[in-house]
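There is one chain below, alone, in structure tokens, taken in the form predicted on its own.
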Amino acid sequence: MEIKKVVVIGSGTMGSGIAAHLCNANIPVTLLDLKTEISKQARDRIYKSRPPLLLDKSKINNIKVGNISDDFNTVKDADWVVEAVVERIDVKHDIYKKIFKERKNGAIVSSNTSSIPIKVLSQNLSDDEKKDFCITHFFNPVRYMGLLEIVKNENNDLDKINSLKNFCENELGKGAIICNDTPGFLGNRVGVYAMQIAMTEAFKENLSIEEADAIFGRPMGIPKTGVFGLYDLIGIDLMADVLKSFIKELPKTDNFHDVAKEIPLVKKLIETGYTGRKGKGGFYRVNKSDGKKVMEALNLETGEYLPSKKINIKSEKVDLKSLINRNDKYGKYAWSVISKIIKYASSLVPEITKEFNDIDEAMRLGFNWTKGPFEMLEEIGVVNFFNKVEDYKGNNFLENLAKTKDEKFYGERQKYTEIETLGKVKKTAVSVDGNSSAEIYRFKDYNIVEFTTKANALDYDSMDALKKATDKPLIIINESMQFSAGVNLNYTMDFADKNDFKSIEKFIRYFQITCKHLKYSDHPVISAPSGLTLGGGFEVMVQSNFVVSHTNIVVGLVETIVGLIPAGGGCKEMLARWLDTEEAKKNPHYAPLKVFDIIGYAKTATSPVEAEPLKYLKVKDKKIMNRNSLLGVSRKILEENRDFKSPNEKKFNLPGKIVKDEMIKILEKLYNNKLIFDHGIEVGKELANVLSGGDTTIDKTLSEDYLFKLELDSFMRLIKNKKTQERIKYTLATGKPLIN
């Protein structure tokens, strides 16, 4: 069946998020609530949302609004009706009665519930109505979270369920996993247990909340919020309600009960209004001291708030073997948490799903873990795990694995989809080279480079891997949340602090050489970005021969924020793109001034639709809703370009001083209006020097190497400047810009 029109009932956070994402797929949506005014307010929130729920603001035109009294007849035309009302079963039953009375024959009806079993939701439906009813549990925010759990009932028309799955996978870009009707389904059942075990073990091991979050975070391949930070983000009171729901629904024999018991300190926080970020604070709070904002953390023993301490466990990369074998309290805590998560997740097979790696994918897609429980077990090693683990009696999965000791138990990844994903390919590819910053895989007749640093920040080793991998057609792609957040500023500042500017210059020059090598390689180079693609990450992408972009990207050149200018070819490439416009052919000042505005203001785009007008992406670049399809589309491009010939080098004619003077007048106006300060003027002048072409005139033809040299010289003057160093250090410490 085709889904051409959808009605979403309930315009709260989830209902409006689902409606917005259907708009992104160009599916007409009607959003209904008790009053039309409520639906209109939801549409306004969607339009203004940050981060944006829409790929482009014009997509809002796909949403019509109404109310469930006057506009319920719109259900008659819908191919899919999504219920996203309050989590009250009586309200839901009343809505279903109205929907099934009005809906057209065969239309799918689903609930977005995260906690109510489908057998309870559907108890008043006829067997025939149950065929078309399921749960579609989206994760928040809908646009950005990849997981969709489709929960089926015993009466379902499975062809229709699979048709819905295919639609959500292909049109909405979701990782749609079909699962059984069990409490919490896949993601929340394991994810909430993991949070609870991380919290209860922190209490047990007398760790501070900062220490627990430092371990149950990046070192375990889990988002940096950690457990206590995540509690604050979700809402401590909401988490208490979630736990009550699990306690009610799960049998007393389930190990979840051991970690779901009420904690007196948590109860007190809720009673006093410390419910997390939405309240007065939670496990963390922002307090004022001497007129300054200070981040404070709760002492789990005394209940007092003290200034939060940054914990450095000296582990940036995910290395579970090293982590659990540490001979300190951090190693003990890590092993206790990881082993219990593995034991609990494996005890649920085949109850919640017969494919254990569906649980891994649920944790990747719904909680942004880099590895699910079974991948953690695979990395630790089966023999190593059983040498350390304690009682696992009654756990059929682990008992069977203990007998076989099969280190290759995992088999194929991502069984929930038929798409040839990067995860599947890596299982069969050969790792041909790599270093501490990137891996090179070979699959058949092409190479893959996957960056492996924190936020995939780039350094000398990253460039080295890229350069080596061009002996075959190359796809630059990864499974992490970011394509690349740019050059590793910590790496750069380590040299600056030692006054070793020669090493910085050597690195930037090698960065330039590598990017030029990518652009003019004998074999095609494809970048397949998703997530942050900023600064140096953008420069790698923009100097690839082809781009296949996920719709969820944040792309741009942001170097001016930290007092630098793009120096890996970013200025050069943006000039080339804008010089190719009709306006630039009529006015030689047009392109330099346009790029000066874009880079000077560090403009970013949050989708390919926003990126095209800035020329961060070209019209011909592929834009993909489903991130799993990036590799397949990239491979298809390689197939279509077997006779690839590298492009001719670009030549530039730039106005020089005459346009540079215009740029400086712009800077002076901004300075006089107090929009920039002293160092902003200095950074702007260096950018103006590069984009004007430096000491040139319009009749001189400039090479790419000449522009690379301008970029490098300006970069080096700025990195030596103490005010730039102050900006970089402040941003690294706080994550915020310093205006000086």
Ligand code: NAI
Second form
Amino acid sequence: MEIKKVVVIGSGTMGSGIAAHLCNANIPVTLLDLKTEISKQARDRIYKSRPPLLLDKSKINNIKVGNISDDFNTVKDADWVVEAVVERIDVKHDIYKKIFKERKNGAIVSSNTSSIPIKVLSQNLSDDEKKDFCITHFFNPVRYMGLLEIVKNENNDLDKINSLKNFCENELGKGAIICNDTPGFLGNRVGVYAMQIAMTEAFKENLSIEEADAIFGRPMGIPKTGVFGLYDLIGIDLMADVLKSFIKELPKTDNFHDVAKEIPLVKKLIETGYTGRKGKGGFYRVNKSDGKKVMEALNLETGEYLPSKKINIKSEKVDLKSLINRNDKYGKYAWSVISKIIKYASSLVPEITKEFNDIDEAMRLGFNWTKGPFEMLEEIGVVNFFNKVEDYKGNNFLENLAKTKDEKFYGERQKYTEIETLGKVKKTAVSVDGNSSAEIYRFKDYNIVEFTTKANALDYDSMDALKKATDKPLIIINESMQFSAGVNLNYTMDFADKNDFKSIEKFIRYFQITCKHLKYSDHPVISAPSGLTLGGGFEVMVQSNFVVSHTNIVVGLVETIVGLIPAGGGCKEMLARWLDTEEAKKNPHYAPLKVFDIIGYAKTATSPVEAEPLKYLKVKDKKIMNRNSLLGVSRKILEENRDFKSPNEKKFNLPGKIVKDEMIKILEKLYNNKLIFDHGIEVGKELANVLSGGDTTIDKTLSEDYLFKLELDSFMRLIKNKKTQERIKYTLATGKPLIN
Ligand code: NAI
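Swap state to the form predicted in complex with the ligand from the form predicted on its own:
Let's see the whole complex now, leading with the same chain.
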């Protein structure tokens, strides 16, 4: 069964997200709503969305729009009809009647419902119609969330369900997990319970919302929005509806009821319009005081807003064992939340799925957790867990595990897919080396380096791991959200604060040496980025021999924002790429000026389609929709390149002063128009010096080492500059750029 055309009915948040993502997969799609005006507006929203739902905005018109009265005949041609109308059973039933009357024989019809059981959705369908009907539950935002839950009914044509699963996996890049017809399926059943337990325990333990979010967040491998921040993001009113639906659907004996009771403070927030980020604020709000924006947080006891406090729990890494054993209120909170999540999730096996590791994967792909509940249990250790846990009577999974005490209970990972994922490979690979910033695994005849710091920020140790790992063919890849957000600025600023510039210089030199080594070592090096691939992260990628990029990347050289210039080979590589163009062969100023524009403005691309014209990615680099496939595709490249020979060293001819003067003129114009200020000029001049080739003329041939030296010297001058340091400190504290 091939899917060549799709109709999506309902053009709200989810329908438009699904249509956009089908467009990303080059599938012609029609988006229908009650009125064409509504679906047109939805298409405009897709175009303007941030982060963008489209890989390539120029394809927007591949999404056709219409209404369900005049344009319903489009359903006739569709191989798949996705229903994403409001969560009302009467409306959905009406639509199915229309669809099944019109659809092409054998076309798949699915619902995006988040809470209505398939037996209810399909109750009016004939057995023959049921064959082709299922639930396809996407997560918002559809382009970025990896999870797709598929729910079958008892009459389904299984071949068809499998081909739909394959389509969603290969063409749409989703982690498609087939699950049972139970309320909230896997992700929401466990995810919403986890949010509720995190919230109710915070009330119980008298934690402030900032404290709760500081624990139920990064230290647990959970996104930093935590629980209260996530509530605000989703909408406090919407969460209340979700809870009501769970209360209605779940049997009285389900432990969900313990944590789903209405909280008076939450009720009051909704009633007064504090529904979260879309409303007047929620648990957090931005308030204006003396003309300044102040982030405030709600005091759970008094219901008052007070300036939000930064909580430092002094733990950078996810280390569950230490976290739950802390002898303070944070440790107590972490243990009660984690243990209850583990207890609840395990009590649902096999009711919601017989594969417990599908639950972990649902949490990873649907909620961006680093580890699901069962992997958390594995990390804590079975014996440790049972030494601490109380009261799990009637929980078959835990009762059995308590008997076997099998630390290796987990077995395989990611059973829901046949793809050989990094997660699966890591289970059997040998950990050969590593440090606090990166892990080196050996699998068969190649190495894997996985960065392990916060946002995979790079430091000396990250470089050390990369350098050591080039004794075999190497794939640089990771499971966490970001490939690398760049050099660790905290690490750099710690040295700067101590006036220890020697250590910074040593680090940058080592960064350069390592990247050069990646490029020219005897074995091929492949980078397989996903998520943020910025600054130093980009420099690692760009100096690898091959790139296998996920379609969800944010890539670019952003150093100038913090008053620096790329010094790990970023300037050099961008010059090399632009010097290879036809235009550059005709005009020696072309490449330096282009790169000056790209790096000077710290341009970023949010997809490979945007990255190619900037030459952040090459046409020949692989671009992959399914993140799970990055490792397999990389491995194939290694196999195809068994006779790999490292490339010849690149030589450069640059115009020197004559083009530098042109760049300085550009800077002066920006300065005069008040688009940049004093330090902007300084940074720009350093960049101009590097990109023009410094003290050279076009007839002189320059080596890579020479350009590395220019980068290093400029970088060192800038990092010693107080104004660069101010920029870095400001960005570290606020996440925003300082324009000085
Ligand atoms: P929404 O309220 O944003 O959009 C619903 C759209 O359906 C509206 O544009 C409305 O005009 C249209 N509509 C209503 N009746 C219609 C009809 N008879 N024919 C055609 N269009 C009609 O809703 P949202 O959030 O996109 O939800 C859609 C479905 O997806 C629901 O079943 C919901 O439970 C589910 N869902 C929602 C998620 C979310 O995060 N919002 C996540 C996953 C699933």
